[in-house]
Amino acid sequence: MNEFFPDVPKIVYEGLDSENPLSFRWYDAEAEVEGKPMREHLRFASAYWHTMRNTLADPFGVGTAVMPWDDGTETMDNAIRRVDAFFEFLEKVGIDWYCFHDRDVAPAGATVAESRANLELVTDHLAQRQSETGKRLLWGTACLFADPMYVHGAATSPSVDVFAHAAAQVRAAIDATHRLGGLGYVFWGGREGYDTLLNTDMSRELDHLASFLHLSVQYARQIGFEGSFFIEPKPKEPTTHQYDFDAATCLNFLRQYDLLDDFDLNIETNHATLAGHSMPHELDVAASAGSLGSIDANMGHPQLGWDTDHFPTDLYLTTMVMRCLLQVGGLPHGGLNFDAKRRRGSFEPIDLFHAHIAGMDAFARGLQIAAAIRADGRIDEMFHDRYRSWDGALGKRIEQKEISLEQLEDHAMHSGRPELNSGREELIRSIFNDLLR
């Protein structure tokens, strides 16, 4: 088999003294942190749509990406060749997992049956390459937003025929994910939202979306799929308002439609930013509900209000993410998927490796710092001290719902004005920064 990246060796850990740009300075896959190898803590995945398919086009210009493995055609030969290039990339960069949309890996056909047949053929080849390399599928999904038929949505389309076509596409994508042993299946709303309520029956569309998800779960369980289902929040873009706006909105939707037991959340950093939140906020909302499933690891640009999907290189961000994951014990059915793209000016194939190395090293360093913060203990101690009064008899009675409003008033009358303590925010940030070494 021909090499697609002949000038790139297998990327290995060389440590801080290395000046080799094609090496890891921080990510040592087998190095243990809190008793578990980095490889298991981080569970990196590569996004097929960005790594293999993103041409780096933008609204003002055609794509700049140099992709020798892709002849630009929507043929099965080209689709198979892309798979081979992708698995060589995974092998050389040292990533064990991947994620895909159905239309990333296989071209759409002229009919539903032809599209299914195309996906099945590529799925067979993906399964073969997984068997040969040991690489695994983190999760799959269906692209329910690119085809013009989804202009008004897929599961929320005003056309029942579009709903049916979306169902057929999801069935085929679930089959492929199951065939490949995927740990999960993701629903991202894409165009499930609206631009104006003047022509939108939001209540009815939400009912339809819930029905679609129930049908999908029912089918997946019938065929023996035991993986997790994820909803991925995003507030806007391409629609003005999307029904999966943020983690809290998604959780409310899942509770309302009796889907909370079937779904967790796949949280993306750039989507959190677009919703006006921080990534730690969204992770905490999901984790507090016991619904943190997986992570799309990227970051946005602070001056740009759209989905820029930068590779994550901010150590403060990666440390906060890993601190959360260490606190919840990791992601049993998820991972850190690099839903990130090179910058338009980084168009050579070698830039794919530089980008992933940067993200992997940033998360490895974030993991080490997060573990150091936990071992240091000062921040956690101040965190718990702040709520110490709730550990007393009164706090426990309130939390256990064993007290009345009248009893609380009586306590307030006899306890005097509350004595407040400093939140020590500046000290906490100082300690955090000291440990960011």
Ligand code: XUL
Contents of the next structure:
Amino acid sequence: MNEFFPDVPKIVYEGLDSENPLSFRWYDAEAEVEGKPMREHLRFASAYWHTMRNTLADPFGVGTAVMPWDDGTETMDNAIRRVDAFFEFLEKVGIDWYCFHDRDVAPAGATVAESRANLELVTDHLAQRQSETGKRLLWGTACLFADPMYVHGAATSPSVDVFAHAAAQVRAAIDATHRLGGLGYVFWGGREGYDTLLNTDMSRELDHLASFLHLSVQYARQIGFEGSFFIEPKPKEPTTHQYDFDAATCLNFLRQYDLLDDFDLNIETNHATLAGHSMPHELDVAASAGSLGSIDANMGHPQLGWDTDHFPTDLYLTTMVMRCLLQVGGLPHGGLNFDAKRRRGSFEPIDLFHAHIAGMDAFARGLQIAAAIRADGRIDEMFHDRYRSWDGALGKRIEQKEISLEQLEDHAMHSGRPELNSGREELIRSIFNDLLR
Ligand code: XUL
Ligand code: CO
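Could I see the form predicted together with the named molecule next, after the form predicted on its own?
Then the entire complex follows, led off by the chain already shown.
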């Protein structure tokens, strides 16, 4: 396929000495790190909504993206052509996976049935392209936030008919995801939240959201979908109070409604920072609960308080993410989905390649640095040393819940004032920096 990006060759690894901007300097797909190829550690995915559908419009101006393959219409012809352009892009940039919303790939119809038929037709085409290229679907989802019908929410709408329409949309999107062999299915609750409690019954809306998720899982299992379900936490934008605020909030919701067995979390960097957390914090919260499912790889901007979806190029960030993934042994049903968009000024088609190359190289480098930190061992040793006192008899008894409060008092009375060690944070950061090369 060489139709839509005629000037772009297949991007390959050329190493740091290369001056070719259309090459990888760090991402060497087959190179092994800790005994596994980079391709598998990183499992990159491209987000259809950004790569194919984002015109780079912002609240102050129209789209700037040059997309010669797209005639701007909501026709099926255009939808099919976009798929072809997308698969040529995936082939050339060397990304094995992708993610999409139903409405990214197929236009909504005038009726529920027409929307379903449109999606089914495009799904056929996606399936064909997948089998020709070996590309795979990481996850699918339904866009339950763009249609004005969802102005007050989808699963949490005060209108029961809107709830039913959202259910119809999710059913069709699950069918498409299943047909395409998707590893997962995501729920990002774009409009599931509220702006004022003066008109919102939060507890009733949360019950409805839980019912919606139960119904969706029930249906998916019934048709034989064995993939994972993910909730994607996000604190604000579009609503003031999003029900999926952060990882801890989502876990509490899943636990309360007995959904924890069926759902993991899809953690996104820019959502973590909007919640006032860091990406490593959110990853750790999810991982500690055994619920880290997948990652939306992007980053925000420290001076901007909204969801800017920058491509992830910060090496501290990518190193910390990859350190977490190495610690948990990878994501069996997840990957690194570039939920990221080019800046409005990067409007040429070639910028799609530069942007993904930048993200892929940054993650490949993060992987190498994370592996170097682990091989070096000093940071991990200090980490474990910090808890050494817990490895003794007393610590074991507490951790195994074989002690009473009175026994602890007795210990405290006889052990004198505890001696503490330094946390050595600055030394640790300095070692980290030394290994960042
Ligand atoms: C929105 C966002 C979504 C989800 C999928 O901020 O991240 O694109 O990833 O609906
Ligand atoms: Co996302």
